[in-house]
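A single chain, nothing else alongside it, follows as structure tokens in the form predicted alone.
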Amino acid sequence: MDEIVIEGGARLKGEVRISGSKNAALPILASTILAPGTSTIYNVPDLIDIKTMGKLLNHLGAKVDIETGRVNVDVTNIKNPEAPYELVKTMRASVLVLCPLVARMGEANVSLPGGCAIGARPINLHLMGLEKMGARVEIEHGYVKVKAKRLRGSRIYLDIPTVTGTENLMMAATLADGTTIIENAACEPEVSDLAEALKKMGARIEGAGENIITIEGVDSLKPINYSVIPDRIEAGTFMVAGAITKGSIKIKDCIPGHFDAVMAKIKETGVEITEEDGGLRVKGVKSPKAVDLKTMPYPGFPTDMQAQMMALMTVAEGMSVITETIFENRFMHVAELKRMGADIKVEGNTAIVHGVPYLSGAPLMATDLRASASLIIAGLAAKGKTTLSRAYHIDRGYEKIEEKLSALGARIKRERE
């Protein structure tokens, strides 16, 4: 396994280009199942999760060709409706093939994804929606088995605004008979990007990006060429990296409107963020101020940025209160940050962080994707050497992060453990 080695203390300077969004690319790749023929998806990041989705589509019968920044998917001969445990267990987003398979083939046999490191994320709302659309749902031996000759439009209320649930049911509804209305839908930019891709295929969708989405079913969809939106979480992560190192970096190829809540909180610390030639300039300050934050569904502060902001708060002036409302087990980075000298106390779903003058480099272990990002950020600012093991976690969601940070002046490298 690889590990990331960081010699802290370097001030980040320069420009960084933001890659395509993993969380937009995965559902769009799954949606190609709906349109027989070859679709080409651009601005796709080079990540382990993308390769896993490619393997899953191959298993279903698709021909997948992954190149730098581009994925060609020929789904003409998809004949196998089963997504096996061996693939689903490595990536929860595999469940996104469930509804496209049912909509196109009339059946799907998909392994239950179960929990993950940051908490249980059940798919009960996906299944409830499918049943409302006339599907027969059974759970046997750890697999969800769904059958429906043809789905029919329905009114579906989601108890919580689940992103993958909204995306799955939106894909199902595109080929259903009649009109489907999804209420309390997730509003994330990734949901809107999927809707734009589906509309380019010929789907009739209104309201994506709002909490009520209306889909009028059509008889068939056609393949597309489509470019994925930039990754708002990667953009936020680099902003925090610039802030914690008191650096000055330009974030290129991002959509600022997708992460307003993140920028607002970073600015609240005293860090300067300004627009500059189609990008954003982030200038750190000598003593960032502590801020409170609470994770919320979009457009609130994203849970995927909580760990990175906590890393910044460990060296901020004052006390911050960080409340996690999305996932019940998303403070696993706390123990590792404390090994670096951070002063953090966890009470239930709240972390109380008292800023310290500096962090010290230490051997650390990654537990999940965003925790990995927070520990790398902390290592950039720490005195001495930080070694982060289990680097495969970071590779699930950040394209060549050590190369991008090196180009900004960070002393960071990848080594074999």
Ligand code: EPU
Second form
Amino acid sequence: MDEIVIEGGARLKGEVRISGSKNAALPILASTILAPGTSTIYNVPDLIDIKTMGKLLNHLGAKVDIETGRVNVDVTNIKNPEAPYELVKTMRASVLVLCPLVARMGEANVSLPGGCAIGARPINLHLMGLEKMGARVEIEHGYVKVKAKRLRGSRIYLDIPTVTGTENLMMAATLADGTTIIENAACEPEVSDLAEALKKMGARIEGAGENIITIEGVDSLKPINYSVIPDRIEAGTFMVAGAITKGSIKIKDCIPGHFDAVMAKIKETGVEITEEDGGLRVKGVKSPKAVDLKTMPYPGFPTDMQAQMMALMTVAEGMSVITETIFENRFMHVAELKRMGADIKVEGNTAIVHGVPYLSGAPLMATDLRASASLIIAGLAAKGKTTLSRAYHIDRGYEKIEEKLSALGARIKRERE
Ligand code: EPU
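Same protein, the form predicted in complex with the ligand this time rather than the form predicted alone?
In what comes next, the whole complex appears, and the chain from above leads the way.
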């Protein structure tokens, strides 16, 4: 297993290019199932999760060819509507093949994802939506078995604006008989990007990116060439890395409108963010001010940036109150940050962070993707050496992170444990 070794204290400077979005690429790759033939998806990041989705599509009978930045998926011969436990347990987003399989083949047999490090994460709303569309849903031996000759359009209200739930049901509705209306839908940019890809296939979708999405079912969809949006969470992560090292970096190839809430909070600390041709310049300040934040569905502050922002707050001036409202166990980074000298108290879903003058490097353990990003950010600013073991967590969602940070002047390398 690899570990990431960081010698803290270097100010980041230079430019970094943001990769394609993991959470947009995954549903778009799953959506290719809906359109017999070969689709080519561009700007796909080189990540473990993308390889897992490739393996899963392969298992279903697709031919998948992954090259740098490009994935070809030939779904002509999809014949096995089963997502096995071995793949679902390594990546929950495997559940995104559920609705495309039902829509295309009339059935799916998908292992139920268990809980994960950050929360229980049930898929009851995905299943409720499918039942409303006329599918028969049964749970047996840890698998959800869904059957429907042809799904029918329906009005579906989501109790929670679930991201992958909205994506799954939107995909199901594209080939259903009649009109589907998804109310209280997730508005994340990744949902809109999937809708754009589906529309290019010939789907009729209105309102994606808003909380009511209307989908008019069509008889068939055709394969596409499509380029995925940049990763707003990677962009936010580099911004915080620039801020915590008091650096000056340019974030290139991002869509600033996708992370307004993150930029607003970073600016509130006193850090400067300005538009510069083809990107955003982030300039750190001597003493960033503590700010409070609460995670919310889009366009609120993203839960996927909470851990990274907490790292910045550990060395900010004053007290910060951070409330996590999306997942029930997303403070796994707290114990590790405390081992670096951070002053954090957790009460329920709230963390109270008192800024300290500095963090000190320590051996740390990665527990999940965004917690790992938080610990790397903390390590960049800490005095001395930080080693982060179980680096595979970071490789699930950040393309070549140590190469990108090294190019910005960070003293960071990967070693075999
Ligand atoms: N929920 C239910 N029932 C459902 C679905 C969700 O109760 O049927 C609950 C969840 O347990 C959670 C809340 O609703 O408490 C929101 O979960 P959501 O379904 O929106 O999350 P997700 O679709 O499983 C995606 C991202 C996550 C990101 C969340 C929230 C992908 C592949 N994953 O997960 O990304 O944190 O939305 O924005 O898009 C990451 O990249 O590190 C990551 C975890």
